[in-house]
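Starting off, we have a lone chain in the form predicted alone, written out as structure tokens.
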Amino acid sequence: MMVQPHKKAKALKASSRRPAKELCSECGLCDTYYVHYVKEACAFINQQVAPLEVQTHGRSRNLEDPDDLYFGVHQSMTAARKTEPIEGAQWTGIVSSIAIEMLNRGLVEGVVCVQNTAEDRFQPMPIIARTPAEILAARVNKPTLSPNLSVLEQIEQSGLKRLLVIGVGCQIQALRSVEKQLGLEKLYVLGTPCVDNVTRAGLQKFLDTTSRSPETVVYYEFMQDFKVHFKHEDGSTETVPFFGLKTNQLKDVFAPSCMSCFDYVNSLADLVVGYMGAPFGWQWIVVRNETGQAMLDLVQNQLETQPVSSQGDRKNAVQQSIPAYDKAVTLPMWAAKLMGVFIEKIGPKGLEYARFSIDSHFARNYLYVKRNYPDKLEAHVPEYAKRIVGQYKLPD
């Protein structure tokens, strides 16, 4: 039976208002009506991933299997890529290949996906994309903080029951926790891995302090092979070594929600499309239900498969990335690159690099909300969290 959306959510008008105060990563949903519920559903006043993990898949993840515990529930992990690939795609166009289908088909009468400004490549603009071309004006990852579920009110209003939502883990948490209030008939999530968002001047200063040519920056990623590859405008590819990040610079660049969150897998997504476990130049697919599923078949004969791997070990990498980082350890440029020439012939790949980057970021993450959050830690910091960074001993 198709839910109602709240009463006392609808007379409330969208408050300026951030209960989360500086942890806010401007997700959107403060923007609505549905501020009513924003205690409940904030990823950062109240971190439910575990209850949100039955609500959606059934289940929530083994914390005894290790790729439950790494990865979150899911059915099946593969690494993929087009065949044709789309022409200005970040990757290889997956995502926006699947929001496509879903619209064509007549799956889903919208796709909430955010699209850019005319002024700004880089700032973000929710929309809700009604045509295969408006899905493909929002395709590039926009690498700051995004007010996705701005939008939705006007699902409400435009009398849609069938939607497909592309997000990050913040994003979805709180849109899992209102999604009974929307009144839809269906909601498709398609999700993407996410970690270190910066606001847009955070950003402009991360290119400023990295890139040879920041006002041609296209794009950019944190890739599998320990590099920083940035697009420009040109088509040429620059590319930096994580070693050699001017980190005493960037130590303070990224948003505090983002240096307090535990969900960069997308844990709550039906389905997961990015790259940090698949080998370089494909993507890791992740289906953690029967409608992700679904959602991966109407592309499948679009694209080429091979089985995920993993290779390496990564427990020493992330043991000595964790003082580094916490002391802004900044190598001279020669010495980055020979250590990232090394760490990429001997280092981890695949699902170990997956773990790695995981590994490191949870303790980064902890470290931060144990000194500046001490009162919130224990409550905040899921469980498979908690297990995960208990393997690596931390700074005090």
Ligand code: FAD
Second form
Amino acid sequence: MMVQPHKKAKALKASSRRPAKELCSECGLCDTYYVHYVKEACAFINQQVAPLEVQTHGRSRNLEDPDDLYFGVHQSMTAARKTEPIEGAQWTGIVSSIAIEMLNRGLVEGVVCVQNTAEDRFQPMPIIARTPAEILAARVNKPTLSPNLSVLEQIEQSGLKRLLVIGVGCQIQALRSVEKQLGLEKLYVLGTPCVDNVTRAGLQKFLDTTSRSPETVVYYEFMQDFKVHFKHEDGSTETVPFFGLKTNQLKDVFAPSCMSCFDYVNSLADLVVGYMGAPFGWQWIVVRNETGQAMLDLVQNQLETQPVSSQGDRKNAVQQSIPAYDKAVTLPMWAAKLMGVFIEKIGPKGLEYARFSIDSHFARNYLYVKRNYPDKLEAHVPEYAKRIVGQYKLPD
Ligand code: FAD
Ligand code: SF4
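Mind pulling up the form predicted together with the ligand next to the form predicted alone we just looked at?
What follows is the entire complex, opening with the chain shown before.
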């Protein structure tokens, strides 16, 4: 019997350097013998969103279609929330609910998801869940880089043939790249958008500089009302306006991988569940292909839905935020609150808020790559991101 080439490869020890070096997002691929494919698969070594879109969805995004340009290949977008939210989920628990239905109905035998360690609620611990209870124990974001793909070797060892993987864009690009080597009959991918992720140490710095009580934070989210919402152990909520963040101290907190990422919307998942294109309190659902639609259908009877909408004009706000971020301007709290109220009243909403967030992050990341990795700029930035950034005047 011929041994597949990757089986001769050895996972890189955690201590050894990843081939992507400081740009590594710790996706976990290099912890497995699939490291054999790293030069091709790693999102930070070989950006290949367009060909993988063709492989996954049958076509790459149409750059002339404004929604495709921003949100990737899709069949539909909706806003939804669970009529009975899952207690302790990040939003209303649509992700966990889909995973549980897929397992209960026998569509999959296992679900790759991320629990936390017993000692630290924010330390990610990827697993292949085999029961609804294990999926539920993975609910809520671990807002740190997570080596989800480190469990890939276990798939073959355990003989799994039908699998659901939940993950963020960089993990999913590497996964799609090695998908054919996994020996699966069917792979389902449930993605979330992702931006501004941090190492565990970076997370601590963010909590310490931003929250009134860092040690009791159980959850946080940058929300559509231009505020960071922290939830504490005692159930209380704390909000801090984006414009009041201590930008000068936080400038280096985001991982270099996330400062050079252009796959905010998880282009290669079958189905994406986030929040940024939906009204406040609702989740944003992007169905990319037939597989994604079949996954969403499983929970339709648990959901309340409404069409996505778009309001406001982001362009000026984005243009003004580019030099402000570059110079790490931090407003005094009273001014930040005032600015927050103003922006919330007249600012971009729904899909326009999502475009605002994509534009601001792509502009920042484009400058970061241009300044720190000029040789990578041309190949690493996808064509759609170049077009989006090209709408703005950037500093040198
Ligand atoms: P839940 O039912 O609570 O399930 C959450 C799922 O996320 C779990 O299955 C778990 O396995 C998985 N997960 C947790 N941590 C990680 C991790 N570090 N890496 C990979 N998977 C993980 N949405 C936006 O619209 N805009 C954003 O900018 C944005 N940033 C995000 C950043 C991160 C790091 C993550 C993990 C998610 C982000 N999301 C973002 C998605 C959003 O916060 C919610 O996760 C999503 O809407 C699902 O909510 P839920 O209640 O259905 O999830
Ligand atoms: Fe390896 Fe993933 Fe790091 Fe790339 S991002 S070097 S594939 S662990």
